[in-house]
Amino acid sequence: MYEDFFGLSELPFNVTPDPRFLYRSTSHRDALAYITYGIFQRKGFIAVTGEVGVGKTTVVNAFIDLFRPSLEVAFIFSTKFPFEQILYLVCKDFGIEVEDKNKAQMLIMLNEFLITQYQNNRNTVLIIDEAHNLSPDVLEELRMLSNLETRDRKLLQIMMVGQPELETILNMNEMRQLRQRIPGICRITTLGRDEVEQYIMTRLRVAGSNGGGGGPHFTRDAFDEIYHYSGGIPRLINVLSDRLLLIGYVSNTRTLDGRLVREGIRDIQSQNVPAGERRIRPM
């Protein structure tokens, strides 16, 4: 709606995890390096954690985009299932036909698939989102799944992505065998005040803003208000910044200041935003 008014080629603050819009803060850059190292060194397991909306999936998608030609990837988003059902989903996402197959048959077919990918110099990666919802029994089965290997290489790299609760689970005593296989746990942190400003400007540039007079101009107090509301969580920054651009368009102004940010916050809160996401300061 407001793209033409601000001279943008697309919406800059969608909440979908588009890797083109990845702002490489120190934390996000470190996470991308950690994932790259773990996958290409064939460590078998890696774990990435962070609060809701901090950009975990965007970093994962950026990794896939960078190395897609050498990867065979399966995504699992539904984690509240027994292992056999998860195994079925894994096989299906890899394109392995396992209809009416039992667990043993699926494991054999998966192993054959992994060997073929290895022979074709492709790195096979299983990405499990919402991994903090996995039960201890399923995690143990995944540990056994990582035993599919050659003499010197893991055939399957398993990336677990989840909220900080995943760290608590992995540090449980009964999970110590799995934890020992993970080369550290990478936690993506929230953005600092200056990073919030750079994050917003990066997304505007990707969306076509050239920094000229026709584009949106965020004042210093606007950045301050956005930071305090969002707590440095990219998803909340996107929600508020999108609302702010809409308010600027309706108000026929390209200067977006703290007063307009506070108006945007009130709009969001009036739409029954969950209380845990309300970070407005007392005024």
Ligand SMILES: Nc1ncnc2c1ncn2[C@@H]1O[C@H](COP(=O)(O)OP(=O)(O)O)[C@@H](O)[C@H]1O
The other form holds:
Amino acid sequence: MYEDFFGLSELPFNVTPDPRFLYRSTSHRDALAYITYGIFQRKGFIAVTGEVGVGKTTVVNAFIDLFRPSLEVAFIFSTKFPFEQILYLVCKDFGIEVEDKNKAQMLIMLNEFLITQYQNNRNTVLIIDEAHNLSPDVLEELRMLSNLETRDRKLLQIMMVGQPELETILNMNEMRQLRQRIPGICRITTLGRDEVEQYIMTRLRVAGSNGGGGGPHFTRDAFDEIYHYSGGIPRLINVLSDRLLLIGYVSNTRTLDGRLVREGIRDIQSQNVPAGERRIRPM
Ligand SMILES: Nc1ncnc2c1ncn2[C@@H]1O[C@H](COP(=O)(O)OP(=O)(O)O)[C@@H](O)[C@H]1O
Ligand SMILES: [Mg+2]
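Starting from the form predicted on its own shown above, please give the structure in the form predicted together with this ligand.
So here's everything in the complex, that chain up top.
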């Protein structure tokens, strides 16, 4: 829509977790390093937390993209099911042919699959997104699942990704056996003021902006306003910046300043529920 006007080859501020757009803030870079370490050291369990829209799924996707050839990944985000159902989804995602949802049968087949992957030098990873929704029972079953091992190695790495409540759950007394397995929990934090600026510039560059004339020019004021509105949450930055570019296009200006940002905020707020409540929507 406004891409041509700004000389962009694609939309820069989609809200999908597309790792091509990854901006490596200190926190996102640390998270990527933590995941890489945990998986390749075969720690068994790792956990990544953060507020809605902070970039958890994007970082996980970036990790998968980086190491895809050596990984066998199952990605689960339907976490409100009972364990049998989750196990079934895991098997399906790994491409294991299970005949019925018999738990013992599924565990045997999963074990065989894991041994084959291990022999082929592939690292098998189960990623559970929205893991803060897992019940304590399912968490306990998952802990048992991570017991599948050879004499010296964990056969399955389990990565739990979720909102900060996940930390509370893992720190509960009855979770201590599981908690002891996790080498620290990695929390992704919001972006600082300067990071918001770099974040926006990174996404514009990936979308084809060369930073010169003809492209969008965000004033310092605009960055300040975006930072204050979004609290450094990338998802909120995207929603607002997308609106801002639209406003620039409609008003035939490529210089985007604080006044236009405030107009964008009013637009969003009049169309949607307030920003605070919008965070409830899962992504
Ligand atoms: N470091 C980052 N670099 C580029 N885009 C990001 C980054 N972090 C988050 N985003 C973007 O913000 C939006 C929300 O990110 P997402 O990974 O879905 O958040 P979460 O899984 O934590 O709710 C997505 O459009 C995503 O691409
Ligand atoms: Mg997510």
